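In structure tokens, the next block holds one chain alone, the form predicted on its own.
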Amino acid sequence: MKGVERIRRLLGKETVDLLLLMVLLVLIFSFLSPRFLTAANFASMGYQAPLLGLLTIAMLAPMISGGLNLAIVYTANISGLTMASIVLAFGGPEAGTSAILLGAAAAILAGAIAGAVMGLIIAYVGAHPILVSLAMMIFLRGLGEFLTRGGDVSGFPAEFALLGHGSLLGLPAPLWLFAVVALAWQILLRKSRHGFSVYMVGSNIRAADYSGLPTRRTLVLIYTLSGVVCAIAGILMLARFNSVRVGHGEALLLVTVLAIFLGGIDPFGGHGKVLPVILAILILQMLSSGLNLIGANPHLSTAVWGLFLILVMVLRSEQFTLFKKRKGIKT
């Protein structure tokens, strides 16, 4: 027990608890299905988890700042659609590398603009992030359906498959992409002035403003960067599905919120780390893959994710904390 306590102090309580939960899930599913501890299953998870991971990273900074970005999925969709339109305009399946790079740049720009608009309204108008991001979500969904007429857009070069289904040094390419973005966010939030401002805004925006921090600029940058990560997720979505459709991945919106809470992010802002959130993403992917391998109904994983969210809220409630103190329970 003393060894566990030392590790908790070194890595943090949330990280150690999530690692223990991950080990427990591995033991349970490896017992229930002999295919769980196989290279094929881990490779499958390596291709599936990064999309959820990128969307969760896009939600991370807004949540730490005390806000929310409900438009992450549709920002990803409209960014993917932007890239698809440019690639199709330059020949579709015959488009060259320059067209692909131009499309990727346009997609990132589209995501950044969507995020910046939300940030500007939140920072300078004072509207609540939930209402602003909900309005942006509805706008982007309507715009995307208008442009695509509710259908799929397809017909892309074979190079797209390398990002969605390729590998590098034996690991799935999407996993490398997610690792780079997650590392960048870890450095940004923990080692930069902007990251410090994000936490201060989440803790007490008025105090941060009085102390001279550029709170408005921080809010605009938070949502702009969130839009950029959404755009990267949209590009990956395009490569994974080899098509773009408004609504792709919309079921992942609430799962990103679950991953955020499971990773120990304070819903009121001001607290949270990247590593526990990454572990939470892996846990949710293990749960989904494990249930799939034992032949459970695909919709059961969604129900289990919902139960997870309820359980996390109960375990982190003030009443449960007081109950543990009265009973002398150590965690």
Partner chain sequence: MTSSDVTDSQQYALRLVGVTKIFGGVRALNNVDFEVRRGEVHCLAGENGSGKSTLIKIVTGVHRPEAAERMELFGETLDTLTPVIARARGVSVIWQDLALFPNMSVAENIAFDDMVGLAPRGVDYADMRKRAKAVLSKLNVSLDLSASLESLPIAQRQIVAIARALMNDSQLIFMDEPTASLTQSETDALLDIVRTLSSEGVAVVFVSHRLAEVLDIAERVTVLRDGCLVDVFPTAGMTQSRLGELMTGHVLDEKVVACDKQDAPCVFKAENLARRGEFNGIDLSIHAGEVVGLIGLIGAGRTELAHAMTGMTRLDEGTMHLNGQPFAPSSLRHAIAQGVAYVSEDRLQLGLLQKQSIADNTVISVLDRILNAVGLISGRQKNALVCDWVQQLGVKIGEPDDAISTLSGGNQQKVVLAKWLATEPKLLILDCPTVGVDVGARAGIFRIVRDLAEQGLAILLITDEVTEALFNSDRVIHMHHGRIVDTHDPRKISVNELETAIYV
The other form holds:
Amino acid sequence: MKGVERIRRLLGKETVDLLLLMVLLVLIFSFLSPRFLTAANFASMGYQAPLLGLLTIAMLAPMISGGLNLAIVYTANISGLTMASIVLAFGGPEAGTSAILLGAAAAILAGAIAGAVMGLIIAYVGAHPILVSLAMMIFLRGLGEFLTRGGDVSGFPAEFALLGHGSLLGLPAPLWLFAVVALAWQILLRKSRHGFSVYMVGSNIRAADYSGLPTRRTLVLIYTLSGVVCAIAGILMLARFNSVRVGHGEALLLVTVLAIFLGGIDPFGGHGKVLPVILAILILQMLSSGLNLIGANPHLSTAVWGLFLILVMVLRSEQFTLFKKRKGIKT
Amino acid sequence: MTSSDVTDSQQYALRLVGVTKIFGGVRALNNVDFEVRRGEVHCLAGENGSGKSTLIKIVTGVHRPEAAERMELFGETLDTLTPVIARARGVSVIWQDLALFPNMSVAENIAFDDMVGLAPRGVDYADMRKRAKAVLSKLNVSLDLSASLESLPIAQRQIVAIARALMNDSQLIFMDEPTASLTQSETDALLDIVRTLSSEGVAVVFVSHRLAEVLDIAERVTVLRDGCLVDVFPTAGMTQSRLGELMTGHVLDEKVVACDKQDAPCVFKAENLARRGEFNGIDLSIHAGEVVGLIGLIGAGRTELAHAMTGMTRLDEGTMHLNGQPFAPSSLRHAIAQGVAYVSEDRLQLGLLQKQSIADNTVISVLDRILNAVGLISGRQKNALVCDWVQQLGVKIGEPDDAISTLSGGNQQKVVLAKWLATEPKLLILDCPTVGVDVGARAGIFRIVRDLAEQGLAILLITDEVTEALFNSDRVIHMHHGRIVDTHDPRKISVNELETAIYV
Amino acid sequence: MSDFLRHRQVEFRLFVVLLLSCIALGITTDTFLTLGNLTSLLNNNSVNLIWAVGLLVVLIAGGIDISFAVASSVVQFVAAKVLISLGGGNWVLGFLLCGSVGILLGLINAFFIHRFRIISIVVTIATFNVFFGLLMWLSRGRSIYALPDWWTERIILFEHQSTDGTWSELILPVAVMAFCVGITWLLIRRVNLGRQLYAFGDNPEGARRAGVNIAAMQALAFGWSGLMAGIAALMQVNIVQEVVPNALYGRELEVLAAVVLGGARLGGGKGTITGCVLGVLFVAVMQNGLNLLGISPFAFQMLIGAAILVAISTSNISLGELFAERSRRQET
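Please supply the corresponding structure for the form predicted together with the partner chain (the preceding block corresponds to the form predicted on its own).
Below, the chain from earlier opens the complete complex, with every other chain and molecule after it.
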């Protein structure tokens, strides 16, 4: 028990709790499905989790800054669409590496622009992030549907699929991509001046302002970078599904919010770490794969996500701990 | 006519016996008794954090006490108090933070308490306006009843809050710092109303840090210190300094330390500074090693001046020089870089980030200095900087990574000082630096201020407390309605003279 | 009138924009300003308006609700099943059933928001998914067509045949919508409960100290939104004459956009029925206009999104003001 306490202090309380939850899930699902504890299942999770992971990371920094980015999925879609149209313009399946790189650059630019516009409005007009990102989400969805007429865009070079399906040193390529982005995000948030500002803006923007931090620039940058990570997610989506459809991955929005709260991020901003969120992503991926393996109805899974989100918030809420304490005193 | 020996409970508007309230392990009120007679003007005195507001919140049912032997309103013993019960018995409050509704109209703010309750009933706007108007005319003011509250200046919002408390036929009214932002004539009008109410049999509990005002209007004063009852005293024969001693528990042995620093090099010089609606024609110079006290009523434009001096707002007119160089800061960051630091008046909300750690709060303004070779924050340098300042200022902390909220008010304020001193300023502006800091710690903070001045720092000390300005500055500047009206030499003026100059 | 302009800037601006768009559409198309088009505009938007006034109440109280459209789907499904099993029922039973199921769903939101102090956007994102997931799972995604006759029967309140022989008509949902708008107006303007909702959204701590029952306010706001979702559900079936479980999915954003365009503020304390109605009409006219002008329906969402972005960027309700306010002494 002492050992657990020590690890808990070293890694942080939420990390240990999440590790325990993860072990529990593995046990439950291995009991329910013989296919859960197999290399094939874990490999498939390794290919699936990075997409959720990237989108969650895109949601993370705005959350820590006290805001929210509801437009993540559609920013990813639009970025993917930007890349797709460039690759198609350069010959589709025959397009060369330079066209792919150009397309990726354009996708990242598109994501950055979408993010920057939100950041500018939030920072300089002072509008509510929920409202701004919701409007951006409606706009991007409309734009995407307008451009694609609601259909699929497909036909890309075969090499490009490697990013989605290939592997490097025995690990899935998407996992590498995610690892790089997550590491960069960790350094950005915990080590850079900008990251420091993000936490301060999230805990009290006016006090941060009174301390001489560039709060507005911080907000613009956060949302721009969030857009860039969405774009990377969009590129990955393109590579994995070999097509773009606006609305693809729509359901992931809820799961990213869930991952973030499961990872112990303060919903009012100012606190939160990257590592517990990554654990939360893995847990949710296990839950998703596990539900899939035991043949649960996908709609039932949606409901389970929602219930799980409520449960996590209830368990994390102060009211709940107060409740527990009060009970503790009585007994 | 008082017959103080009659203990008939009908005699009392309010009786509390043995009230205890605990917040997060801290006893905000410890076994306190509090009595107010009918028709009495009673003063509740105590320093910030002594439990005055908590007591008011208990009487009005906002907080439930952990323990209370007896709670009586107008002779009726009550087991529990809720805002609705309290108001139904005739208790109303003017809250220090007003607790009004910015988007609602003036009339509705004044009459809001009638809306409370779950039994549905109609809202008669015409009647509401009529009654609001009647109350305002009692106060001798007229306001645009349909204007939204947020469009009013703060002094008028204060009047709305007063009107709201007078609206119900209250028999017991708490006034928490009701005159803080009022002009003299508005204050006089309010004090007249308090007297009238009292003669009509309404009890008024008055909280104010203007002790002269308190002694003038109240019959008795209850003094609280650190959540405990000191005692109840008649105001007859009470002096301001005696009351001050009772509140702080210390004999105030402060003395004037001022000396003439006019020969030292001029660090900051401002000529004819003006910002529309805030201040006008301000000439100000601060010399190296000099502490300049800036006093005046709330709304006199002191904080506004400080904001303009630190680049947080733009000047409409005037020029500033810092160490002989033209100084026109475009932002607070710019001002910091040039060597100006500003300790804001609202430590809780603006001075510190309460959610964050002591270390983060210390380094927030000097991130540039703790970067490593690749431009990332160096944990080692951060720790070194924090430890250095903690030691220099004698801040009592556990771990640098503990939340700032674990510190006492005095130690928090020292962290604020450390944060700004770390920027190596030439001019330090302190805006009410001792609000919510207990007496012992105040002395500690002013000792630091003195030391800093001796090291050659120019300091502008904005304060509400006359004594604070008098005993800690080399020169006292009096600001009124956005203008500097007078300069005093602390060696040549007494506390009473200075108070008269400011409040009358 | 000047008083009106001072307090209702957003509404006035929106009214002018709406009027100008109507005039422009009247000139550029020959169908927009016909009785037939205008009545069908009302018929088609009655459900949106019912939702909108429910949402308005939540926004005024400082919350947000994105679960109401899906809640309506749940109500429809439950009501259809119960009514069929009861052998049909009637309008009274329909209103009672839909209303109470709707209120119940709203109260679920209120419970989690108040009891555990979870922010409303998170709770309603969660309930949105729970409601929708469970509904799709339990209904297996199947629509219900065999509905009681009284429910699907068209009740025409007004009809008129123009000279060229086309019919224009107003149907029952329009009257119900008008009733919902009116009763919500009564609630938020004319009854003490509504004023407490404004106060709670405006300054929660001030409201608490004044003795406003916070739990009751959350229950009232989300319960009202639920009630409106229930009534909207009943009316929507009356219009489309079928229960399709996923038919209303996604409609919440359009309604939220309209209410926000009408000047309701996220964060509470602001918002009027006039603005709300104008907002919904504006969105409706835009959609109708694009349609009549032959512009791709896919452009509609894009324009709505852009309109909100422009509206919030040009509005003066802002944190920017808050920043400017720091020069003023804080009320401590």
